[in-house]
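This document opens with one chain alone, in structure tokens, the form predicted alone.
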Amino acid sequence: MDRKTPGRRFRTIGDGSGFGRDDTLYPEELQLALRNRGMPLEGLRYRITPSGIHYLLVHYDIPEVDANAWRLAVGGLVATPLHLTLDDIRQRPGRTLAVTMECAGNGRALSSPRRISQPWLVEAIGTAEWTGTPLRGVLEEAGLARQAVEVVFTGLDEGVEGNVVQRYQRSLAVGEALRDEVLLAYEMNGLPLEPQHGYPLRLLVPGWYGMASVKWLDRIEVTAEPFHGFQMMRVYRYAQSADELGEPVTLIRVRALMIPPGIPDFMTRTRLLRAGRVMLAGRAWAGRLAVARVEVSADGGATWSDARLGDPVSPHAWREWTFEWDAQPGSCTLCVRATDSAGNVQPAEQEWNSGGYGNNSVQRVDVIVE
């Protein structure tokens, strides 16, 4: 599926080292950052973040697909391959279901060292409505062999990673392929999906980090190992060193973030607000699990105290919080934290690790009060 690229060489990124200084921004992430794009943090107001504004990463480059001609395969260990088009697709029993979906690199520019990849603060983040057809339909329709293990997919989309020019390719285990919830999405927020968001078909895997919603899908491939490439092996890895395998990034970790009160300073973000009664609010989720509790402090994470909860969106999806502050003149530093349904509070400081991924660490927003 993949192949080398023997004799091309591509230029050197910084020290060669894969990680960048802290005060430096290299070209390259420049380049990555305006190609793809964070969630204003004032989208958090919306219940359903509209289309444009949902956080996007496009791996490689938008394949051009011609949806007529498009067909998905379902093949490998199943005991009738199926070629399906997208009218095929559509006609099958279909559910809606809004879904917060992160990147898994969420916060990566505030590691230190920090990986030269895209440089998320802590905007990577949407949450939309999606509408396509369960994947257990089609995987039980084309039958799976007894054998099976993994369901591996491959998107449309092909670039060059680690000198491997490659397809974006991911894999589920069968339980988890399964689950009711997971979808071939062909509909975003009521409409089509736009080319940048996987047109004219994805996967969409209520829970997990983004990476495993393989856009623009190609094919699916049942197989009796466990599939070992790039996208699943040499990235997305909790791993301390390039030299180690570390452990698979899956779901989604707790996380709560802020609206930024009052208005902004044009270059710091920072915020000023006048004194008085100023309600806070934000949303919280928690991948598979429930967001229990919420915590805001106004002295940069010192003292807490408990926000009130709204009701999630969907069981799929964030929950609004709020929290009634008396600010004071002066500078200070607010904070939010959410703790979830297994007790898991979202650290003061992240855990480092070599790809900067599952940042959860607590927001941090300064704020000038007159």
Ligand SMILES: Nc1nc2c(c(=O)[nH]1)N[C@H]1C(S)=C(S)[C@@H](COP(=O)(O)O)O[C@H]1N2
Second form
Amino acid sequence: MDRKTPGRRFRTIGDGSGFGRDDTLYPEELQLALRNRGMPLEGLRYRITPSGIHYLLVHYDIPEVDANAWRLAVGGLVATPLHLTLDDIRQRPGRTLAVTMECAGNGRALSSPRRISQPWLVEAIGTAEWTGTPLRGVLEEAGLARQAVEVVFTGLDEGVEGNVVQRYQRSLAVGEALRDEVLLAYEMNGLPLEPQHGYPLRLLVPGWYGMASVKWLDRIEVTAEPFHGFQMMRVYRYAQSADELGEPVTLIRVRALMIPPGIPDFMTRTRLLRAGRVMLAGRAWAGRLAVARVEVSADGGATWSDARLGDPVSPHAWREWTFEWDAQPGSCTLCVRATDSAGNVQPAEQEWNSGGYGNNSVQRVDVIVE
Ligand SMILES: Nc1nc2c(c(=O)[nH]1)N[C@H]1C(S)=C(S)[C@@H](COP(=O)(O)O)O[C@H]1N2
Ligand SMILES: [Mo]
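Would you mind generating the form predicted together with the named molecule now that we have the form predicted alone?
Let's see the whole complex now, leading with the same chain.
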């Protein structure tokens, strides 16, 4: 199905290397940033992110879908291929899960040189309550063949990426696809999915970076071989160059973020606040692992103190942290870092990879205390 575009028909961006090497964004990065919103960091105050400020990432265009004509095709290596209407899916056993989603490219614009793509700083994050039916039930009803190895998910959206014309497609190994928490979701925060979040139906894979959660689902195909589509092999890999395949990007790495305290300077976003007792707060998450510890630094990461942890919003969602800080007059950089239940701690400096994936370096917030 993938088709190469003939020759070099699209214009070159920057020096053509695919990377930006200074602090100036290219217009193409701005164009993507305006289409794909991030969550303003003060949104960390909500246990469940209001849908309108949940981050958004759409590679191509939001497709137009007539839900009455729409069907989900389930085929490939199954005993009984299915063609399900939205009502068929809504009538199946339902489940609502609070899930923290993060884009694999979150933090990309902090790396140097940075890949020219969606230039996230740290705001590609959100936690919503997703309602749907477990994928497992649908796969079991279709009946997986014994040779089944992967499940391929195809969206309705089409575009050109890396000179390849494609629909957005991602696969999961059968064992991952059959996990209890994997949903075919038709509601977000109690309402039908909005167009940009995958209406009428999306996949939701808790614990994985967002690219796994295919929106605008069109078909699900069970295969006997690993799927080698563009979104599996050419992007979403931890590699040092385009020639290197690298390891696939999968689960979300541990991260904590803070609600920037005080008030912002409009242009620099540097925070202004009064000396004295300040309650710092934020959220922390760790993909499929638990958050074991959150620490705060008021001196740019030289010394750290433990924050207090709240309960996770759900087994698949972030938890709150709080820290009482005695702010002294002057300028400083606040930092927060989390450790997961396997002992992984957020790095001060990120190890570089060419796609700018999996960045979980420590957040830094400049403040001026009066
Ligand atoms: N069909 C399709 N599914 C997709 C995408 C896309 O562009 N097309 N983007 C993926 C990426 S990279 C992310 S991070 C999440 C974002 O989901 P959200 O926009 O609902 O936050 O959707 C994923 N699913
Ligand atoms: Mo993403």
